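Here you get one chain, nothing else, as structure tokens; it is the form predicted alone.
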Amino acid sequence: MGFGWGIVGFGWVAQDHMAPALAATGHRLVAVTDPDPGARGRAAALGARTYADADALAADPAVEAIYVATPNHLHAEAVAAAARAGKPVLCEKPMAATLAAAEEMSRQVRRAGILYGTAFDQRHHPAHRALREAVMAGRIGRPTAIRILYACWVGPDWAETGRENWRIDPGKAGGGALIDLAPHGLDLVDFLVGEPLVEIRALLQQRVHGYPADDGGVLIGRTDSGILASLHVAYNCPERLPRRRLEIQGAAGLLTAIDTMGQDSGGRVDLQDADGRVASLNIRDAEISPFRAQAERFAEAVRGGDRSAFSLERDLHTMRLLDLAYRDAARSPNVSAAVAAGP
């Protein structure tokens, strides 16, 4: 039989990226639990039980591992409830809303024993895998630097259907477009280079919307090597505008992947070399899309094999990037107290 989840908070992320990506992979969707009584109905027409809340559903005994998709501020108390059951966790970026949650999560985890993983799918996207196979292959160099354009358009009164937008409330984000988008390329700078950021710097902007959210940030950082990031993140960009492109320079060359930034598969990757050829990249498996590869690697992960894609340390070191960013940010005169809170 497949692997049995459990998941907490059925939006439209579990609905529409999860809950498939599992059916793929041949897992079975166990038990949900959401206080949206539609939610809890489109749930059970999956054939998944339906639990008034995360302990109730982390006590079912065929419920092998927890995935957690609500809102930010409620992470820690699903990740809470895994634990107390000692049951394996997957949690939605940012791991909290705030520092501080995300810290306390991250004792309860040890407490327990349990594997956790940030559900950085952007890691486990196949373009993404091409990208780093390549520059750990030594085909652009030295790597010197790394660009991420990771944008969408999130207005006011953008919600899912009966749901409130609970993205643009700082105190229930932890912040706006920073802290929703940034998670996934701070993560994959780790991730295609190796190496994490070690300095970061942020610049804020409330620029179209109305709400006491960021709608848009940029960050730059460095590695301990020396490689250098520079991330724009934003919720005013347009969805029909070029938006999602992600470059990784080298001494020796470029590489550059376009439209892969996001749930779904696909995408083009191409390498240019010093001399200026470009060549498209093979990619192995592009029509997997990360949730549904995410979700194969941890339930691996849980029955004994690798788990060197999900790490308590580095997820945490993620969250501490983000809080340093807000504070940098709040140096700012031109940023709202509000916005510059963040995490």
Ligand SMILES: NC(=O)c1ccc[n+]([C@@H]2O[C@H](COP(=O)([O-])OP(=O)(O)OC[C@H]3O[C@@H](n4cnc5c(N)ncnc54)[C@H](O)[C@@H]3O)[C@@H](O)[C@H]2O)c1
The other form holds:
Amino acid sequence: MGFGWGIVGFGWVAQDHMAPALAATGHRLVAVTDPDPGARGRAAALGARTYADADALAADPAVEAIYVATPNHLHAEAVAAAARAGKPVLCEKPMAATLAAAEEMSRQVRRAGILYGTAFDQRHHPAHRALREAVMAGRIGRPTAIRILYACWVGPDWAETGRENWRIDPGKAGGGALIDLAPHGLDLVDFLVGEPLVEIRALLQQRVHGYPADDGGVLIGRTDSGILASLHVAYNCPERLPRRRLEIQGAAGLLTAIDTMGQDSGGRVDLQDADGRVASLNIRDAEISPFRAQAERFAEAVRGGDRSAFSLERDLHTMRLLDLAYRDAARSPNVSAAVAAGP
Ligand SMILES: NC(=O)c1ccc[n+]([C@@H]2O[C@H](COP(=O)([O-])OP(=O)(O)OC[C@H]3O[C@@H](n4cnc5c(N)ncnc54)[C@H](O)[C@@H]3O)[C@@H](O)[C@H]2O)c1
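Let me have the form predicted in complex with the named molecule next, following on from the form predicted alone.
Next comes the full complex, and the chain you just saw is listed first.
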């Protein structure tokens, strides 16, 4: 019998990415809770039992782990239900809408002694694993900098599911483009060079859309050993423009990943040496989706295997960086004034 999952919040990412990944892995979608009748219907059509709330779902003996994919401000209560039931939980990024909620979540996870992981699927992307191996093997020499562009278009009426656009409501999302998109980049810095940022600065904009959340941001940071990072995240970049690019610069070369950041496998990675010669990097298991690899590794960790891909303390550090970034940006002059002034 395949590993049994319960899902809290069966919206876009759960339906389009997690459910297909579970099917590909041979895991079972056992149970779903979601207040939306359409979502419950689609879950039932896949053979899942539907429950009124996360506590009832967590009590189902066939649920071996819980995946939380609600809007951000509801992550904490779903994780608390998993903790009460003593079930392992894989929770979507960001951990919570606020640092305080993430800290409270962490206390409950520690008290219950359950396995917790934030669903940073991009550390399971085959191209990103190849990048990490290349860095660790010294193929670019001593790493000096990481540059990330991760952007998309989220207009005021955007919603993949045709429903509520909670992403542009800071009370629910915890912010805007920065809190939605930067967690992936911050986690990738740690994954790719083996050390997290320890210092961070931020500038935000509300430049194109009229909503109350940031629609763009630039972060700069530094790791303990001195690697510099810059991240540009945005909700105001047309989807057809180049918008997913990751570079790792070293003293002896440059790694460039194009169109690898996202929910699917694919994209391209090039290695350029100090003489300028460019070669594509060989990517093992290039077709395996990050969500599938993530589900497999989480189940393996639940069953006593390698847990290194999941770390509550690491994820809490990422939440602290996000909180610092928003507090740093808040010291800048009011960005709304720039929006009112126009280009
Ligand atoms: N890892 C990734 O690449 C990735 C991609 C997209 C979204 N996400 C994250 O996944 C989460 C969900 O995003 P989405 O785009 O799927 O949102 P969505 O709005 O499409 O889906 C959210 C679902 O949660 C349901 N919901 C609301 N209240 C609930 C409750 N109390 N209990 C159970 N379900 C409830 C909604 O009805 C909806 O079906 C967010 O935290 C987001 O940041 C991650």
